[in-house]
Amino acid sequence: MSEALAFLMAHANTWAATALLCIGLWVVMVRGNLIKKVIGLNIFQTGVFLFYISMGYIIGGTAPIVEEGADAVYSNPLPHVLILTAIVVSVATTSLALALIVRIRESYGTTEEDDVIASDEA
C-alpha cells in the first residue's frame, strides 16, 4: 500500500467529516429554498458530530470502566456524551425551524428565500 493512501485511510473519518462539513456548508450558502438550507445546517452538523467523536476515539482504548489489578488505556467519554446532547439540540433546532419554514409558507405561499424578501421589500 502507498504512503498516500495509508496516510488517507489513516485519517478516513477526518476525511469524511471534513465533507460533511465542506457539503453542508455549500448548500446553506448556494440553495435558495429554506428546507434545502435547514437540510445543509443538519449535513453540517453531522460532519461536527463525526468529527468530535472521532477526536474521541482512542486506539486500543477501552470503556473506562476501572476493575482492580487492571493497566488498561481508557477512552474518554465526555465527547460523546456530548454529542449525544448536541444530536438533542439538533433535532430540537430542526423541528423549530421546520415549524418556522410552515409559518413562512403560510404566509408567503413560497419557501424560497428571494421571494420572501421581494415580497418583503414590496
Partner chain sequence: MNLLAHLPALQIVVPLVAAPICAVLFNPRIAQPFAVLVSLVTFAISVGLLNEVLAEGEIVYHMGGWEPPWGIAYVIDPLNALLLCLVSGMAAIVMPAVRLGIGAETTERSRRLFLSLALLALTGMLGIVITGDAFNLYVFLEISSLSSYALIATGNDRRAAPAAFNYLIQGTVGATFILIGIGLLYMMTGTLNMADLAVRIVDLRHTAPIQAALAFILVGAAVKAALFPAHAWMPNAYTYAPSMVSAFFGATATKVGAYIMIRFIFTVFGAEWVFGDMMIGWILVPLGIAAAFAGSLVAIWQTDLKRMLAYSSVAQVGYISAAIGLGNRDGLIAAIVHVFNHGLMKGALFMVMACVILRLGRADITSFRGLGRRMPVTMGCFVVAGLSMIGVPLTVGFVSKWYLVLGAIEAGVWPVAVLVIMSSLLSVIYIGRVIEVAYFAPAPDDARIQEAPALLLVPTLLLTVLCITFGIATDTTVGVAAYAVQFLLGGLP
The other form holds:
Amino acid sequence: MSEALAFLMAHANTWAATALLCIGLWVVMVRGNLIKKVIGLNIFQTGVFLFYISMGYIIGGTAPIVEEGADAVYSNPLPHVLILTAIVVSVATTSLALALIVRIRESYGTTEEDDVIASDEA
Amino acid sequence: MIMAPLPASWLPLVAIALPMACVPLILLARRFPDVREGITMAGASLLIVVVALLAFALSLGPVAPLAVTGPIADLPLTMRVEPLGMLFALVAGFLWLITSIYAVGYMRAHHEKNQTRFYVFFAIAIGATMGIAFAGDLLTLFIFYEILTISTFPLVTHAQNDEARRAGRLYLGILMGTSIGLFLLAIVITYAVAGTLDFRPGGILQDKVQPALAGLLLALYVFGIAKAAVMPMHRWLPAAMVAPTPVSALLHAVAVVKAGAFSVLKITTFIFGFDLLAGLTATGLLQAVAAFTVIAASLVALTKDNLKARLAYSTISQLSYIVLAALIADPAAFLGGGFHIATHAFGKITLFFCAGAILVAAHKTRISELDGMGRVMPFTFAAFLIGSFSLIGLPPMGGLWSKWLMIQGAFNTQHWILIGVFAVSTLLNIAYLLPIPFRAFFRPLPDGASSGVREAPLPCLAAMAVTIMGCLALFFLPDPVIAFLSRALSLSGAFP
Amino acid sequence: MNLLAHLPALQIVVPLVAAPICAVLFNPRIAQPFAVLVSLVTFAISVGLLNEVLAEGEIVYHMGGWEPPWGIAYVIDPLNALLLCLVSGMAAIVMPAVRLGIGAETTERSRRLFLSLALLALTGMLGIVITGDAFNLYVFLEISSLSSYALIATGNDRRAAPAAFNYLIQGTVGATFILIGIGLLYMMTGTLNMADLAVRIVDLRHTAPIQAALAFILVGAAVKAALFPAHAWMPNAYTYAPSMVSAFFGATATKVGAYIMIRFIFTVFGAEWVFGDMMIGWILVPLGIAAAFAGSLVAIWQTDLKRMLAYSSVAQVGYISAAIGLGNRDGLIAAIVHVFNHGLMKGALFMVMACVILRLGRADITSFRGLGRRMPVTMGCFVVAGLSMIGVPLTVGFVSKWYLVLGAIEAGVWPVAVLVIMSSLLSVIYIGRVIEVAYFAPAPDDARIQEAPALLLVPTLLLTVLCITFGIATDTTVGVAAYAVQFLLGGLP
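With the form predicted on its own already on screen, would you show the form predicted in complex with the partner chain?
Expanding to the full complex; the earlier chain stays at the top.
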C-alpha cells in the first residue's frame, strides 16, 4: 500500500497533468456550447503546461540564476522557456476562438453547436 | 537522353508525332473545311510514306530500338520495330487515309457538327495507335493504350446527346476500369517479378514466376485489355457504335480493337512465351472463355437488327479469334492471329463503310429495312457481299488465309475442340452476314419506300473500292506478309 | 556578409518580416504586388536551396550562430527542400490571383490583412518544413494553424466561421498532442534537436515515454494531415473557405502534416524500430486504405464540388499514409512524390473551382452544366487535372500510383496493391460525372458565364501544365525523392 502511495506521490504532478488533459479533452468533445469547448481546450492545454513545468523542476533546485561562488542546484530552465511560448500560443488560440464565436453568434444568434448545425440544415 | 545509332530508328517517333503534329494545323484551319480536311489527307499520306519507309528498312534488317527517358526512372520508354507491330502500323496508317477520304463524304453528307473536334481527336487516336504498334515495352504500350482510350472518348460521344452520354459512360468505365484496375496491376506485378518490361522473344517471365501467379497474370492481361473485347469485357464495343460511322469503321473495327488484340498477341508471345503459356492451366481456361466469346458473340449478332450493332458483335467474335490464336501458343497460330489483324481490318472496314453509306444515302440503320435496297445501291451492297466473304473466310478473299493458319495452329497443338469452334463460328458468320446482301438484292423493294435514294457520295464509294482491293490483295499475295510476320518469331532478327 | 550562406534563414525571415509590413502598408494597392513579390522571392530562395542540396548534400544552418543543442538548427535535406519548393511555389502561383479569389465583399483594407495572414501561414508552413528542432516545429505549426483558422473564417458563407472554429478545436488538440510528444522526448533525452534526438533515442526505445511520444506525435500529425478518421475538420473548412485559401491549403496544408509524420518516423524515431517493433505499418496502411475508400466513396455523392475535392483529399492522404506505412524504399518514394504531385493536381482543381466560383458564384454540380463550351480552358484544366487524379499515364498521378503499387508488391502485401488500384477507380466516377455534366448537359442562358480572367486562368493553366510536365519528366520529383530516401532510410533496403 505504502509503495503504491509512494509511486502515486512521486509522480503527483504527472497525475495531475494527465487528469487535466483528460478532463479538458472530455469537455471539448462532449460539450455542445462553443464557449465551453474553448474552456475545455484551455484546461487541456493547462495540463500540458503543468507537465512541462514539472519536467524542469529538480528537487531542491533553485531558480537558474548564476551567482558567483554559490554551488547551487538549478532547475532546468529550458522547459519553462518552452512552455512560455506555448502559453502565448494558447492565449492567441483562445482569443481567435472567442472572436470566431462572436462571428458565429452574430450570424446564427446562438453559441450552441447543435443549433448552428440545425440552422444550416434548415 | 536519346540513343540513336540509325536514322531508321527515329521513324517510329516520326510516325507517332506526325498525326499529333496535324492537330494544331487542323485547329488553325478550323474555319476552312477544305484546308482542314486537306491537312488530314496530307498527314495521312505522309504517314503512309513514313510507315512504308520503316517497313522497307525493317525488310533490309533489324531497326535499332530507340529509348527515351520516361516517367519511371528505371524504365525508359522504348520504340522497337518488329514485324507484327509493323504490319499493324501499315494497316492502320493506310486505312487512316482511306477513312479520311470516306469521312469527308460522310461527315459533310450527314451534316455532322463539331467536325474540327472530330478530325483532331481522330488524328490523336491514330498517333496513339502508332505508339502501340511500335512500343518496345509494356509501359510504353500501356501509355499509348490509355491515350487511345481518352482520345477516342470525344469521338464516341460526338453527338453529345443522352444516348452518347450513356455510351460514353460504358465506354470509359469499362476501358479505363479494366486498364487501370487489371492491366496496370498486371504490368506492375510483371515488373516486380521480372525486373523488366521489354518485349523479348521467348518472353521475360519464363522461370521467374510460379504457375499460379503466371496464370493469374495471364487472366489479368486478357481481361485487363478490354479493347480485345473478350467477354464479359465486351459491352463497350456495341455501345461505341453511337459514334459517327468513320469512327466505328476505323477505330472500332481497326485501330482500337486491333490495338487490344495486338496487345494480347504481343504479350502472350513476347512476355510469356509459348513454352510458359503452353504449360499453364489458366491458358486452357482462358481459351474456353475466348472460344465462348467467339460463339456467343456470333449468336448475339444473329439477333441484332441494327446493322452497326450486328457488325459490332461480329467484331467481338472476330477479335476473340485473335485472342484464341494468341492463347494457342503456336507459331502458325501466331502468324494466323497477326494476319487476321490485317484481313479482318480490311473486311470489317468495308462493311462499316457500307453501313455508313446506307445511313447517309437512305437514312436506314435496320437490316429489316434493307429489302430491295441492292437495286438502288448496287455498288454498296456488292461491296458488302465481298467484305462478308472475307470475314467468313471464303476465297478469293484474304480472310481465308488467316483462318487457315489459326486452324493449322490448333491442329499442331492438338486443340481439337478449338478447330470445332472455328468451324461452327464460320457457319455462324455466314448466317449473320450473308442474309443482309441477299435481302437487299433478292427481296422486292417496298412500294415507294426508297424514292430518290441514290448511291452514297463519291468519296465513300472510292474508299470502299480501295478496301475491297485490299481484301483481294491479301488473298493473292499472302506469302510476303506471312514471311515478313514470321520473322517476328525468328529469334535474333528484329531483336538486337 | 555572404547572403547566399544565409538562404535558410532568409527563407523564413523574408515572409515573416513581410507579413506585418503588409498589414500596415498605407496604400492597400501596394500590398498586393508587395505580397506577390515576397512570395516570388521566397520561391526563388526555395529553388536555390533545392539546387544547393542537390549539388552539395545536406545543409545545416545554425540560427544566429548558436551551435545546437543550445541554438536552433535548420536542416535541409532533399525531402524538405522539395517541400519548400512546393509550399512557396504554390504561394507564388496563388498570390497574384488573391484579388479575384477571396470574394467580392472584402474591402481593400481587409484584403491587406488577408495578405498578411497568408504570408504568415506561408511562414509557418515553411518553418515546419525547414526546421531541425522539434519544439521550433511546434511553434511554426501553431503559426501556420492560427493564421489558417483566420483565413478560412474570411469566407463569404456564414458557415465559414463554424468550419474555422471546428478546425481550430481539432487542430489545437492535434498540435497539443504533438507538443506532449515533444515534451516526452525532451524529458527522456534532454535535447530538442532532431539529429541529437535520433542518436539518443536508440538506447531508450524500450521505455514507455518514448513509445508514448511516438503515439502522441503520430496522432497529432494525423490530425494535421487529415488522415481518416481524423479528417473531420477538412471538408467544411475547404468548402467554405475563400477559393484561394482552399487552393493554397488544399495543395499544401495536409502535405505538411504528412511531412511531420515522415520526418519523425524516419529521422527521429528510426524506421526499423517504428515499423519493426512498433508495427506502425499495421496502423498506417489499413487506415490509409480505409481513407482511400471512404474519401472516394463520399466524394462521389457530393453536390458541392469543393467539398468533393476535400473528400478526394481525404482519399489522397490515405495513399500517402499507406505509402509511408509500407516502410520500404519504393513506398517512401511514392509517399514523397505523391505529397508533391497531389499538391500540384489538387491545387489545379481548386483553382478551377476558383474560376467557376468567380463567374457563377458557386461550385455545385448543377452550375457546371454546359461549362465545357462556356469556359473551355478552365474545363480543359479540370479534365487534365482530373485525369491526373485518376492516375492516367503521362500525368503526375500515374507516377505516384506506380511507385505505391510497386512498393506494396515488394512489401509482399498484395491486397494493398489491389485495393489501392480499386479505390483509384472510384475517382473515375467522381471526376467523370463532373465531365459529363460539363460537356453533355445544355448550358443555361446566362451572360455571366464566360471564360475566367487571365489573372486566374494563367495560374490554373500553369498548375495543369505542371501536372503533365512532372508526369513525363520525373527527374525533379522522383529523382529528388529517391535521393531523399537515401537520407531517410540510411542503409535500409
